[in-house]
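One chain follows as structure tokens, the form predicted alone.
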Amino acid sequence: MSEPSRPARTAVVLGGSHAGMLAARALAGLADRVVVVERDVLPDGPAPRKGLPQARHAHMLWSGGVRAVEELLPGATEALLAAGARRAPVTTDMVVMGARGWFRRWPESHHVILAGRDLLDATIRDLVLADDRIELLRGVEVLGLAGDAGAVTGVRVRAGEGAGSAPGADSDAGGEAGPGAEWVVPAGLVVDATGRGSRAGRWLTELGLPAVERREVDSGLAYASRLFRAPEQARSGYPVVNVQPDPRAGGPGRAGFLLPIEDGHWIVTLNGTRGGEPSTDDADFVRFAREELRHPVIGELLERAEPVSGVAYTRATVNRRHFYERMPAWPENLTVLGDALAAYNPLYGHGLAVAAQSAVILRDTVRRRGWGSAGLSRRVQKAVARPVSTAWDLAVGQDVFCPGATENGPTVRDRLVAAYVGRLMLTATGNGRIARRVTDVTSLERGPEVLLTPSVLLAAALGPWKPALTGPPLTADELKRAGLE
């Protein structure tokens, strides 16, 4: 059993999903010790576990996010392509009916990741646990933590069925601790990267902080996900394609998308806001795709494709943001990240890419201002909030005008904002300059200012300088592989 008496140099990150591993990896080197404590006993290889039901659902990174996942992890693209994973070019093969029409498809300006989360999640794990001086106490259930409102010394914890060593203790657990047994992990950093569910909130007020301030932003979406094979022909290089809906039209949104992923597979998912959600049921899915969209073409790929799982569903999309940043006290040697600081609606794709950028300045700050350093943990909390801004702003710009998203509903500025986004977007369909720009913020690549500068506003308000297309740019090649044409 680890010696408990040296806790200044030890890091302790709560959750072993993709914001923990990411972030135990940027302490790694910068911490003597790093133990990553996971609720879940992990499996070997992409395997579906209880504590990410989400990953029944589409996810894909982008390539703000591959970046930082690089800069921590050197060859982990490489190895993520290697599993199956597949890089998409963007826009070149995206097929993408926004608001205002279909987008064309133009020379590649950034790129995605496209995996099953269990890929994705066990390719980053495998390559952050070969690191030798990072641990993981799997089967560990998180109470609380120890210290008091000035500073974090640790966390108590409690182990579970299949709990693994327990690196640290203070107890007299052992080496092994068996199941109900409780300890404290002694830490000089601890780490929040539980999730949508963290308790860091409580237990902060345990420790006698204020509450945090927090907002919520729910559209009521409600996704359905399916995976299916597709033709043989369009196994592999096949395009994204993405139907979105169109606030001006009034009444639910409904919306869904199709992305290619390992092993020859489609990942589908489906969602519709209240009054316009999709059915749970298998038979539903694919005519809900083809009938109750914009535009029917998923649901004619889905035709031609086989289903090889059923439905999967969840309500678990609501826009939600702690602002710990903040706080008028906060206690040393804390720092949340990932869902746990701000969950978005998963319709935009960024929790992945802002939870491996959110790693990368954990590192940087604590590499900048040195371990232990008094106010280090409030500093890194106020950094992390510029990424998570972005993303929030990109998410709830939209969300907030979905029926009873808000209490108030959307304010003057959230239709200044909006009115702008959509001449944009509007722009975005015939001119590839102002596309590029706005892929540029999607991707979280730079920052919203960069469609604020003269040329974009301007084109903006020149509008679009190609005539909109009238049906989704697939080429006939692809037609003719799925069986279209």
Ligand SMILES: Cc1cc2nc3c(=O)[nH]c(=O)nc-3n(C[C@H](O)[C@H](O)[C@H](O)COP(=O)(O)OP(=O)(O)OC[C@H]3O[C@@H](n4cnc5c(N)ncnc54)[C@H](O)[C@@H]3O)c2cc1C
Second form
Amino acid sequence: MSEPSRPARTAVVLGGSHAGMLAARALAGLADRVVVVERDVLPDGPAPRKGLPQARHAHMLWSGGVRAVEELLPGATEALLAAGARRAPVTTDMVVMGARGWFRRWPESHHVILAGRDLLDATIRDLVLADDRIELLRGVEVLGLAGDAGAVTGVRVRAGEGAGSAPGADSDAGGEAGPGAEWVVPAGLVVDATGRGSRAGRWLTELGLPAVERREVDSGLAYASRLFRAPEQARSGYPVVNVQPDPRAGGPGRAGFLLPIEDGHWIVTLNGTRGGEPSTDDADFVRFAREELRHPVIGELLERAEPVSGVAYTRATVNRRHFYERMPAWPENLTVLGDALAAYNPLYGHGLAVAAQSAVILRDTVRRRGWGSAGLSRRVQKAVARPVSTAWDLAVGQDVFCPGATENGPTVRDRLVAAYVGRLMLTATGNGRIARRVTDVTSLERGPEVLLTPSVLLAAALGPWKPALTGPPLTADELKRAGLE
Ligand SMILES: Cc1cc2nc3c(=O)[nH]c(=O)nc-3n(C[C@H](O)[C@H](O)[C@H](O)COP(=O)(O)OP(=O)(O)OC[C@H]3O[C@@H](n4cnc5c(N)ncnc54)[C@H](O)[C@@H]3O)c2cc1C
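Please supply the coordinates for the form predicted together with this ligand, as a counterpart to the form predicted alone shown previously.
Everything in the complex follows now, all chains and molecules, and the chain you saw is the first one.
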């Protein structure tokens, strides 16, 4: 059998953010050519851009995601650290008030990467685009899919302002690539990674496929974030500080977290569910942290730090999942990944890690089944549902308790699971082994089944074996460095 012609071995990735860049990397070497189509003219280096508004909010990448990124891009962690990102051991460098009290700082079991989102994206983007098998069409908007219900054959795109100067912008356009020009990029595999605003569901119905099943669970969470310069002595090696709500208290849940990132900055996010939202007002930020959270420690730290940005505000926090893997029919050559497939309440910090794990699954499935094999993209879609389900269940399992989040409220099963998780969280405050097991799951390194082994069930029944802490476990040195002594 002859090899497929060039378009048939071209992969086209829609969206050049976290999921898109990692998907492109996953397919380099499997496709002859990988083309990333991105509506923004991506900046050189870490800089804000229109298509990534969430970059003004705190982002952390859990170790389950770090491992997946490393697998695709060996050396990525080193590159991130060299660019200024921090690697924080979990729970060693974490001061966390959970629903059931302060967690102790146990020896490292997992880690997180802490960085401004623009720095994270720019570093990964540079590594991916250094591969000359990957081309970027920047400033080019995806309009829809070409093909029919049986198979996708390409992508309809339109050049925006700035696209004309983009390398490769006219490679498939027959030479006409000025602003407004439209053409079809032929493809043997299309990956939709256009984020929360993905129109894949609509594109599929335009091809004659049925509407996708979709679920939304909206905690009503509003997010306010602000960048601070840490006090001089606290600009390196400071722990993460996180105050979480206690759902048993009733009423709106309010939380805050302070992440130490590059350049001696703290990025701080305050959030609240319906009726407990933080304000958009710069002047109210520190007050909210000090007076509205269950403990004032974040506010006290901020009183000694210098704000270097205004408040960024978003309500784009609804959990939204498209069950593409359940569609009765699925066209060849199309895969949907990242937030385009499922977006989670950002409070749990899982979107980046799931996107990275999904890109690894994409690579492995194409490798194993063979480029262009029948039913390949359906297999990918079913396989990526696994990490998606883990993050989805973790987020939705908690958010269904927020008033108004769903039509019917929590089920009996939701209540039973929540009661067990609550007991585990209490146990984890004073039992290092259980704290590690819980973090296995929250870091997306292992599935939730590790919380159901007999020894974990027994530990949960017995509860914490160390007494509850009465305040945040900041060391005397950390208090002094932040001016809190
Ligand atoms: C406030 C907030 C805080 C968060 N915090 C965390 C966290 O701490 N940890 C974590 O893991 N996750 C976090 N997340 C989730 C994380 O931001 C997303 O999971 C992640 O960005 C998903 O990446 P993506 O590439 O799928 O989508 P996106 O990053 O949204 O990128 C989509 C890309 O597609 C492009 N695009 C869109 N439409 C088109 C089109 N028609 N044509 C061409 N290009 C197009 C956009 O310009 C953009 O570049 C947070 C999210 C929010 C909202």
